[in-house]
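One chain comes next, on its own, written out as structure tokens in the form predicted on its own.
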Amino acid sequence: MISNTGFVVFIHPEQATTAIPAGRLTLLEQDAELLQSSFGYGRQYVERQNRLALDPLTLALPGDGPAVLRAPPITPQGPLPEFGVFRDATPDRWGRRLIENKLQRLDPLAESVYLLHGGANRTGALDFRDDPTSPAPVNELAQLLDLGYLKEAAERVEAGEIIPARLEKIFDAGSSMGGARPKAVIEADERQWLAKFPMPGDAFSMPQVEYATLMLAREAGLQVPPLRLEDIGEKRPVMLIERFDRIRAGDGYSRRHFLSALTLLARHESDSPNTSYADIAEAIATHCAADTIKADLAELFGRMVFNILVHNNDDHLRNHGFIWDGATGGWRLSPLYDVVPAATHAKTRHLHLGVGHQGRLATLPNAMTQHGVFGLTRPQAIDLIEQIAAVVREWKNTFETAGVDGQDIDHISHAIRSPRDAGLNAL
């Protein structure tokens, strides 16, 4: 059955706590399959002095007519059926599982259903409503005291169980979030945090190891959001990472517009492995504010080097993001997120994204083959590599300080290798 479903797209202007209508999105669907998207900016929005293109590639301003996404067939699946900016604001795998549980559906739902049930906690600055006068979705943020209940609810969802009424807060707290692992949005100390839960089947304490890895990245000079661990009375704690797309404003929160690297490159998810860090660097040079390009390029190079050394091979395009910065009038590389070492006994290792002239091969010499793309001279690139390598050499100290137990450290030791083994001496 083919249907047309329409939404008014709202955007929260920077530093504002209320949203304004930007245009209308229409989804052409056949059951659970999305066939095509169309979007038209509203005239009043286009005429606003501080208007912002929702996506600089496929939804550029000015324009008050319908903009239909007809990307070139970059994958065998053909043209992209959906604007990436709206896909970024729609729940991903974990959020979709929650919505399916809430609606007691086992089969995939239409994209419009996931978008509608994304709620107020969705990523970025967008909202989707029935008409221009529809009220904003109401959401009472979960608190630290709710962590135990949210974790129990997440475990029930993972087990395929129906959520009882006493645990239904998970639907507001977690249904907007992406990624495969259980997570939820909470409020603490007048800030919003993303809580990441341990699961009974985990081979190691995933939240604690991610916390330690991000702390290591911060020590290496990379941009990492505030972090904390919360003990909820169990062996494995919950990790909290502050949301960089929410800013406290009076009694509420303002939102920051977000795009994934997947969207800023106009790529299909299946094409992510055929993309490289150099492609993201080109997007930075094209779309980021002139005053911040140099710093963002160096930051991206540093992240690539760090991922090589800790073997974080989940570095796909959705795990790189951009935030709109009204002060500079351009996009900025978002803080680092979703970094977990992948243990392996293999000597030859690869990242998800391309590293250099030798493709995805995870070595420091391969990273150096394109240092100029990141605006770095060879000496500057080597200095940055050595700075990061010096910190990663002492990774066990950081993990022990973070409370990671010996068994988990032994497990992770098969992921993190010495800079020498990654080819530092060859530089």
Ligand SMILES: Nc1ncnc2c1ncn2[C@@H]1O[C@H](COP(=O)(O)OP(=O)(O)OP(=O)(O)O)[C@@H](O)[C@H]1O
Contents of the next structure:
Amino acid sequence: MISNTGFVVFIHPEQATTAIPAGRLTLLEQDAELLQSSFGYGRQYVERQNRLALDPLTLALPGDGPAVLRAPPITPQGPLPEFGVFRDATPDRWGRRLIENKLQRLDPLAESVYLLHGGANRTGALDFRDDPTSPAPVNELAQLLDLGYLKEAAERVEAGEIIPARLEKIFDAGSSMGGARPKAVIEADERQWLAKFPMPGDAFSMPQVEYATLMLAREAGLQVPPLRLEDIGEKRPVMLIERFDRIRAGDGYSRRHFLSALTLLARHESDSPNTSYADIAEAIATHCAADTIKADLAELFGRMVFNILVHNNDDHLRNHGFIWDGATGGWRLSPLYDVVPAATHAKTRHLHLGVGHQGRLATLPNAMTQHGVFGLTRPQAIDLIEQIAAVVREWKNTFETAGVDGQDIDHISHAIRSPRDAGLNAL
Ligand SMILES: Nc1ncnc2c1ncn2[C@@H]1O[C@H](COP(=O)(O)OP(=O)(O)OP(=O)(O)O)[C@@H](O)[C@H]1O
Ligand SMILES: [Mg+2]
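Hand over the structure of the form predicted together with the ligand; the form predicted on its own is what we had up.
Shown next: the complete complex, the earlier chain at its head.
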């Protein structure tokens, strides 16, 4: 059956705790398949002083002329049926599984259903409502004490079981965010955190290793949100990463508008492996404020180098993000997230994104082939690499401090390389 579903898209202006309508989104769907979408800004929004383009490329603000109805971008793979910015605010594999479980449906649902069920905890500053006067969705925030229940519920969802009433909090807490791993949003110490759970099928203590890797990245000088490791009375702990898109404001939270790199580059998901760090650098140079470009380019170069050294090959375009920064009037690279070393016995390694002139080859000399694109002179790039390499060389200390056990350290030693093996001496 073909249907047309319309939403009013709201945005929370920076520092505000309530949202305003920005425009109207219409989705044309045939059962579970999204055929087409269109979006038009509302006149009042366009006339506001602090109006913000929801996506600078695809949804640039109109000038003084009549309101235009826009369609998603056309990529080398053909026209996209959905705007990336709204897809970024919609759950991914994990959230979709939860929503299907909640609605007790086995078959995939329409995109509009997933979009709406993302609720108040969704990524970024957007909200989707039926009409301009609809009340804001309210989702009670789960607390630290709920972690054990949320994890039990997550396991049951992964096992395809129906969730008993006592565990239903997972639907509000877990459905909103993107990504494939089981996760939930919780509140602790008046902040919001993304909790990532260990699962019985994990080959190692995944959230703990992610925590240790992000701590290592922070020691190496990269921008990493506050992190916590929570013991829930089981063998493996839960990792908490503070949400960079929620800021405490009075009794509530204000929100920050988020775009994945996939959206800012207007790519199709399947274009991701044909995209490079240099392409993200170009997006930074285009969309970030002049004052911040240099720092964000160097940060991106550092992230690429770090990913080479720890062999994080899940560095796809949704795992790089941007946050709107009203203070500078530009986009900024978001803090780092989702970095996990991938163990392998292969000597030749590749990242997901292109590194340099030798494509996705994960070596430091390959990273150096394009240092200029990241605004770095050769000596500056080598200094940065050496700074990161010096920290990664001592990775076992950081992992041991994070409580990673010997077996998992052995496992991860097949991922993290000595900087020499990654080509440091050839620079
Ligand atoms: N600290 C954070 N603050 C705000 N949003 C975040 C944060 N960390 C992650 N996100 C958002 O949540 C999404 C899912 O998180 P993450 O990438 O860690 O999950 P994942 O399930 O491991 O992902 P993947 O499917 O790539 O393995 C990210 O793509 C990003 O949009
Ligand atoms: Mg991810």
